[in-house]
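Quick heads-up: it's one chain on its own, the form predicted alone, in structure tokens.
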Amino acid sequence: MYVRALALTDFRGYADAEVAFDAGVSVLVGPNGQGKTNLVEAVLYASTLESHRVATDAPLVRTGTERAVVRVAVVRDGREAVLEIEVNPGRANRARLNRSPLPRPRELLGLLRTVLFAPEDLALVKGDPDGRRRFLDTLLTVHQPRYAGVRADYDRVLRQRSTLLRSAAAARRSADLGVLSVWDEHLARHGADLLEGRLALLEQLRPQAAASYESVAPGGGGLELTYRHSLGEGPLTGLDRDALTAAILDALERLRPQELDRGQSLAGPHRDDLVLTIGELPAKGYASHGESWSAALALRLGSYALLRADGDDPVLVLDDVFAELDSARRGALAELVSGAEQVLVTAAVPADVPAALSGARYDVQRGTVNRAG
């Protein structure tokens, strides 16, 4: 799988841009602030319907315009498909496949698979749980696109239930327990579906991430991934969806007084965390800078290996990551990804890119893109 062409209209700082790519390595070079990351961000958006830099769509639309369009031509198994997304902040986005309208943008998910490496990845180790939950859910959606609908349903129910709890807390009165019980059922059902997907994904990711950590930090003590849930004591391993639904309902009933007092939903996948352990210590708070980078790289390399096991090489995007790494980790990463079907690299200067990733070069200056070789 590889991106053959990218076309943008009013996306970020680009009024209009078209870039043709080949399989293999493509390096986008230019000083910071010239638009390199905007190009790969658009590719990632076509893959995940999310930006790795901002939480909402509004910043993606060029100032003074109302919408942006991202169009990506993807070659897979010798056949080409054109994915198009119209970004409409405050309104429903629209999507087309080979110029034919789709009922929902999420119908595009799975057609272009990507794995991103970026400086922001350090937050996967050092940051708050919401970043690690997002990492899991984004990978889950790329791996199994049906979970985009599961996530949307869970988020919708969570908002409704949390609004009811906040209203009760603000008025200092008990919520209508009958209405709350209905939302409990919905939250437990959709939450169990999402939780089942996360746990199954983690079982596949765990050995891949451990092997990747050993590759970038040999003898570094080993990396272990553990799912920390919010449903009480005991592991969730081996529980089916019905059992997970019952566990969420039990937790909601137990925590109901605190929820009514605080006006928050206190149990469910939105309160969980992915715990990274290096050796015998949690990475967060204990890992050195180098160990943290190794763990972050292992998560991404493990994701790449997991998706690759499905039979398709995902497109690898290395967004200004080499400038953040020491020479040993820079070389290890380049060696591990050099055989991918397509690698898109951004760098401020050519010297940042290891020789193992030499390929076509594109100069990016003030929003213009020119192929240099």
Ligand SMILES: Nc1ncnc2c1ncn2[C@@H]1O[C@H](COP(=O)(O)OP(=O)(O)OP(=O)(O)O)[C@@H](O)[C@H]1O
Contents of the next structure:
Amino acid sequence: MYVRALALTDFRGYADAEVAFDAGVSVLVGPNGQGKTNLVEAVLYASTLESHRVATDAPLVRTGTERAVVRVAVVRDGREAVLEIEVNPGRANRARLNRSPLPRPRELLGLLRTVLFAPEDLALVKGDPDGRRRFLDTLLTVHQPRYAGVRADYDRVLRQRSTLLRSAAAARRSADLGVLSVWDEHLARHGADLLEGRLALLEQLRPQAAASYESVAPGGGGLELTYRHSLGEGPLTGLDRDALTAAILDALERLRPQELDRGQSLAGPHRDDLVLTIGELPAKGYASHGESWSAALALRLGSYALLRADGDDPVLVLDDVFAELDSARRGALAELVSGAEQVLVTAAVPADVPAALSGARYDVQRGTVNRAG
Ligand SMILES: Nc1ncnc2c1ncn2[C@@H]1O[C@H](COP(=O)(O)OP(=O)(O)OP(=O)(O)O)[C@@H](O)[C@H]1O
Ligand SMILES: [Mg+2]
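Could you present the same protein in the form predicted together with the named molecule, rather than the form predicted alone shown above?
Starting with the chain above, the whole complex follows.
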């Protein structure tokens, strides 16, 4: 698939902008702070309904205005669909598909598949578990959109259960404990659903990421992905959803005293981590800067291969990555993406973009975009 056109209203620094793209490589060039990342962020937002840079929607709306609109025309198998999302911070967002309103924005998910490479990816390796959980869950929803609903349900139940735990902890009211067990059931059910999705995704991602690591860092010790769960001892592999539900309920029962002490939910997918191991050692805390970059790249390249295995080429977005990589990793990346249906590249310095990725060029200057060749 590819993005044929992008139209923005009051998104980030753009008051009004329209850009047409072709399949193949498009390179967005301009000095720092001119709006290159803002442009690809809009494409990613239409794909994932979240920003890769900020956790809330407010910064996406141009200062002094109330709402932003992103419209993307996507061509898939020769047919075009127009995805439109209205970003209303503090209120519900609205979405339209081919100009018809949708009951929920998340019905847009899956229509535009993207894989992003960005400087922020290094935090996937070096940063907190939160970023790795988000990586897995975002990939999961792009891969299987029904998980957007599962995530939303789980987050809602988690919030409500945690509020109850805090008030029960403060008041030490035994009456709340009966109510709590109802929330345990909800948390376990939605949590098991999410867990099952993550584990199945990881089974597919693991070999893809390992192969990608080998191509980016040949002989570099190998990259292994493992899921670290919060439900006690032993692996979860092979457990079906009922068994996962039971495992969460067990863990909650065991952790009840600590939960009441701390007023927090202490077991479930929100406490888990995706552990990256290079050779024998955990990447976090041990890997060199270059190895960390290779691992981050491998996660993204592996995601790309996983989505592509469905028979649908995702749009690749390379935001400012070439400046960060040494020439071997640049070359490996350029080679691996040269067969992609569409690649959107941003760079402050055109010379950073490998020759293999030459294509249409766009100049980005103070919130305007012009095709240069
Ligand atoms: N909500 C907003 N309203 C107005 N302007 C914004 C908003 N959000 C971001 N900007 C402006 O957008 C600019 C950043 O744009 P962007 O991140 O796309 O730059 P870039 O071209 O990718 O630069 P670099 O090469 O440094 O990565 C900043 O100058 C910022 O002031
Ligand atoms: Mg940028």
